[in-house]
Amino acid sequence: MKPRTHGGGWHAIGYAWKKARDAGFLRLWRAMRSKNACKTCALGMGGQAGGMVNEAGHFPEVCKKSLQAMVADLQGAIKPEFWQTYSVAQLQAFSPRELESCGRLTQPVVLERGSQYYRPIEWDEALGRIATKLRSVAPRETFWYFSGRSSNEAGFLLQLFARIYGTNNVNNCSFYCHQASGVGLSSVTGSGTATIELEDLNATDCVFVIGGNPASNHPRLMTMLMQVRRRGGDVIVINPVVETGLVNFRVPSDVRSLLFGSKIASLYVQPDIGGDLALLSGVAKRVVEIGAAEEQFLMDYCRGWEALRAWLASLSWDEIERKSGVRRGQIEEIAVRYARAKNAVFAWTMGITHHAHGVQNVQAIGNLALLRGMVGKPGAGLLPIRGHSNVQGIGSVGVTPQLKDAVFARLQQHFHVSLPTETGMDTLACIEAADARRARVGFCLGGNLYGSNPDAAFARRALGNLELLVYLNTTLNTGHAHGLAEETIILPVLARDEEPQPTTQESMFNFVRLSDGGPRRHVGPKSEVGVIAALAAAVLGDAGPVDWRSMQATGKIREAIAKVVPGFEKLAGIDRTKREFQIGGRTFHEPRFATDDSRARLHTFVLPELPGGGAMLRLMTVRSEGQFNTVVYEDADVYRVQERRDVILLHPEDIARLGLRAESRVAVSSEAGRMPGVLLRAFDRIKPGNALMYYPEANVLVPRTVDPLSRTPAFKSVLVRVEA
């Protein structure tokens, strides 16, 4: 494969043509034009404007993550003689991407332990099999997992119906990406999520893009950076890897830039993995240092400015530049850039909360917005660039381990219910309390548990201790070939454009959107809500305080919402008056926050050491521009020039300090696993003493290491050795 100067461009619009042709060009683009929220990231695509129109109407808004989610289930169906011929051990021997390309789930199916092979079943029968299990555990003995692709209403369903059955033990996979984000922002400005709307983003002069590659994971998010150096504006790119799309990028929807390119970074930065606490800090200080801290902001309308300041003080350039791997000129720049924007927005992926630190670098990218008053106008803020795309409201609905208090007290006084109240387990819990036996059942709503957990090995080990493990997928994936309990029920759901009833969803720009849904392409998978509904009420019976039957309509599950969860009060009539709309509380375009006394915090940390050194490599887990979070839908990774995923890419100075030969098989071992016959690839753009391989593949090698506020994983940051 050729080295790639720019991202995005004809290769984009090749790639977007070959799969019009694969899934039909007709059926491809009728599905992409319904009124139904994007299936991938956050950013917000779709709603009741159509398909490919952004929140903030702008047409056409469509990526290659779109079109391969939609290609994806737009697959045949998996035929009845496919669970005949592929044994468990052969499912084990595909990769992600060929279980991903087995085609649609139609009809349940069951694995018991000493059989080869999952067997279907009826409908009524696996809900049969459901029920008499959680009629007979302890609901303390259950967890409850959500994937942040279901709707508001399939989640604020289930987790009623798990906190009524009568356990807190509810969570969402933001536990394993975004939760520091939210834990971080909460405790700045009051509320977990971005501080912008989508619009800000064009009034903005200064972008900051710190540890995240959107040119391959949120390639729409593109429009908006070209737009910005367009301005005359600067993009800050803060990353350990040099990623191609983030240099130089062709975005397809505009001529001048597809035919000519478009520079996205002014400013490439390279720390070493885990040195952004050091380097935030560093540039923290050197604004102050430059006088182009707004004192008046800091003292009106933020607690902590005298503490901050003495800190940011107290720091030596030799610390920084020790705990960042960035010199202090290099820093300094990054100041100077910074102190000229009239309004700076602040970007960040998993490259910032996959840390053991991660809450800590949210806070300092806090500190560093409230430092120039960034916080509090329009067109300035704070921007979590999530990834699936209703993640943020699965949490907003109440699929977290604890309700905030507003929630719990009116959904008991709604339902005329009396909830639990002991804490639940956050989602690497319940995976802890399965290897020790202290759960015995699990309820996975989408996603892939197994596939996004750290320590691959032992993930499986106690998935395997379960007594019963539930998935509602509509594609295979690694989990329902290794995470795998005593019983095995997989349950085929629909696709959010085949549900029967209009759903909801929450873009990362706190914006609700609602997807009319549309006809079902297979005959077999069920609506998640209808799954719920029906299996609470066999659960719990119709004689409770819920009448389970009726809430299998959408329209009566976002009547509960808008009267249970503050700002959604909307929600009640969206689908009547097609109104999308804007969260309340959460967006600040005044200096006014959601914190008790309306004042921003700012924070001071003790800056860690950088793990690695001699041997040790720091080594980040990534996704390819192939794959959506651990979906895999093609092997390559264009950007990046590999072709395979069994790689691990160094810098030439490490090959050759650690006397290894590119091109060669090596072993990969930390403290949690051990990868051999891993392809030694010599790779230039990423900081040598850093490693890079792919996730989920990877993860047999990260160990349980967590953010203590947040409970993340550190994905981002393993210290590995690799030896011939």
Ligand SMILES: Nc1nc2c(c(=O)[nH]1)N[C@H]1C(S)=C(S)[C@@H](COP(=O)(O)OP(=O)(O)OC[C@H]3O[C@@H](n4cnc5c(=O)[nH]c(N)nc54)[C@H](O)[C@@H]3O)O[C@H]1N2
Contents of the next structure:
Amino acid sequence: MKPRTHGGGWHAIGYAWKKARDAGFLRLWRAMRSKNACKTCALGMGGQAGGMVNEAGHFPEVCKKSLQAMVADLQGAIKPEFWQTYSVAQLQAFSPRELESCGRLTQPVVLERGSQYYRPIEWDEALGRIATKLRSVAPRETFWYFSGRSSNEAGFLLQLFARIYGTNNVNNCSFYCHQASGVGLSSVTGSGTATIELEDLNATDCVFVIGGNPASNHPRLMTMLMQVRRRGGDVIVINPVVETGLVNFRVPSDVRSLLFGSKIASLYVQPDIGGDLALLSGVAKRVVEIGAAEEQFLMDYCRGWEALRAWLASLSWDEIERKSGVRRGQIEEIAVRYARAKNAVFAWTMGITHHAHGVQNVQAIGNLALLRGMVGKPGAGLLPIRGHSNVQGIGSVGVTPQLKDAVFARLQQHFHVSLPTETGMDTLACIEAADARRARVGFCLGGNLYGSNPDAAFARRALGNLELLVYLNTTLNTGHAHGLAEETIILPVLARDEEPQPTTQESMFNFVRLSDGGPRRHVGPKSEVGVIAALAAAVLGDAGPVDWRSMQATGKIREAIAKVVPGFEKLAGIDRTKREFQIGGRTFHEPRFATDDSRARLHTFVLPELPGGGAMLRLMTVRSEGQFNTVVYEDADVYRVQERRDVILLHPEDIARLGLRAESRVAVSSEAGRMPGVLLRAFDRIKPGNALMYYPEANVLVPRTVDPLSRTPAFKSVLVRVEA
Ligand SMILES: Nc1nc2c(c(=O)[nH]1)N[C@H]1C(S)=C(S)[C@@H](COP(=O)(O)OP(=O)(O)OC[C@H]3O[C@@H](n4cnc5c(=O)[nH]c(N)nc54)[C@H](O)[C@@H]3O)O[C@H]1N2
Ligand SMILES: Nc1nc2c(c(=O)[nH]1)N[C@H]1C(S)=C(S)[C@@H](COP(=O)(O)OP(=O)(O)OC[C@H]3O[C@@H](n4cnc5c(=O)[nH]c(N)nc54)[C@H](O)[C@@H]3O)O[C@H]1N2
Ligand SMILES: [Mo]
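Moving on from the form predicted alone, kindly provide the form predicted together with this ligand as a structure.
Following is the full complex, with the preceding chain placed first.
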């Protein structure tokens, strides 16, 4: 492949044309113009032209990802004869990309252990089987996993059903994603989400982009980064890999940028994998040393300043350099730039959360921001860049094992029920319970629970121990081939823009968006809300506290959410008023925080020793440009110039040091597993001592090490050995 000097630009536009040709220009245009929140990342695109207008109303924001997701949904149906043609063994041989491109799921299918083939069944039979099983097991023997694609309405309804049925084993993909951000932010500001609105980005003159690759994964953020540079501001990138799109990017919707390219990073710093905690603390130490800390702010609006000051003073530069992999001079350079910023925003993604010290990483970001009073004023603050388009909303409306006290109380009151108080399990705990046969039934609203798990061999075995596993999906994925229980049922559902009724989503800026839905493209798939309501009625009957049939109306569900979830009051009439809104109580434009004494909290740490050294390398498992999580759209990763996915990328120095040969086949092993036949590639953009492979294929190597505070696996910090 030809090396690229820029991310974005003509490649993205060319790709859009190709996809449009595949799907039919008119069909795709209509789909992209429908008024629905974008299906891919959580930046919150929506408005009058679904997925192409941001919260500030700017149009058009072209994004390759949303086109990919849209074209996938526009696919034809999987034909009935497919199920007799392809055995499970054949499905298992399919790549993630091949499974995705089989087409849309339109019929319920069941697979019973011992049979080689999935078998189409009627909806009534499918729901009947599930209801019978649910009635025969204890509620605590079930778990309910949600991906972040579904609507607030579907999320609320299913968690309500699960709790009234009798379990708090309710969780979402955030336990594998941003849970460390939620836990970390709550321990800093008392609120678990971004402290700023989209508008604030227009007033910032310094953005930190830590542990993320937004050129591929949040392309629309690139426009904002470009604008910061045009205003003369700084974009400081912290990433062990020099990502092409963070150096130069052509923003497709901006003519000047498209033609000439835009410089993105003004400073690019490469720590070792896992070195951020030491690095950020080193920057904080230097900010204090040069007298740039806002002492008054720290004393008036924070707690823990004295302890933090003493701890920073006690750190030696030696320790900081050794545990971050960054030299003192560069750390001082970051501090100098930060010290001159008027309004700084700290943005981060999985390079921060996918570690055994993910929560501490987030707290260290909080420290650095608070040191200069950068939380609690307009134009500055903390911004976790979320993954799935509605992962934040799903969490807000109650898809968590532990409900907030206010939500729990109001839920009981609104529905006149008493809900279980037993501690619910997080995602990994559910899989471990399945492995130990303490869980018997799993129910997945979207996503790919098998494919997103660490330790793929373990996940396969654990899910295999379940008696029933139910998947509500739009397309086939690796879970349907490898995550198989004694009985596995797949129920086909409608995508957001095919829903017969309006639904709502929440962006990472705490902004609630309304999606109109749209005409169905296939006969067969049902609305998620419809399926959940029908199942709840079948299991719990109509006589109970909730009239499940009436809950098929999304308006009725929104009324309940508006009553139950603080900040969502305006949701009740949103389909009439069409007024999308900012959720109250979460954005901090003044230094009064959501803690009990209104002060933010500062934290001190024990800096972890970097693992690795010698023959052992630190491995990150990441996304390529051509995929959305476990769904692979194309094999190529254009910006990292890889045409295939079965590769491990190492710095040429490491290849020489380990006596290996680039372009040869190697075996990669970790404490969790071994992958033979991996193609070794020289990649001088990664910091020596570190390695890169693609998720989900590399999940056989990821051990089940989790951050004890957020229960998020260390997907970015796997110790591996590479051998010829
Ligand atoms: N196209 C596309 N868009 C997506 C997704 C997708 O799969 N495809 N997924 C969505 C979801 S659910 C999510 S959560 C987000 C994910 O968005 P990202 O977090 O951007 O995705 P990853 O590929 O996991 O990339 C992590 C980045 O972290 C860096 N990194 C790895 N380890 C470290 C470390 O120790 N420190 C630092 N500082 N950096 C590190 C890697 O070099 C890489 O650039 O994207 C969302 N948007
Ligand atoms: N090694 C490693 N593992 C990781 C990560 C990593 O970086 N490295 N990242 C982690 C992260 S951040 C995340 S978020 C998880 C991803 O975890 P998940 O959210 O569980 O997985 P996805 O691959 O996004 O799920 C894709 C499936 O969603 C279904 N789908 C799409 N749209 C809809 C819809 O509207 N409704 C319904 N019901 N289904 C729909 C499709 O059938 C598709 O196959 O993986 C985690 N696992
Ligand atoms: Mo995610």
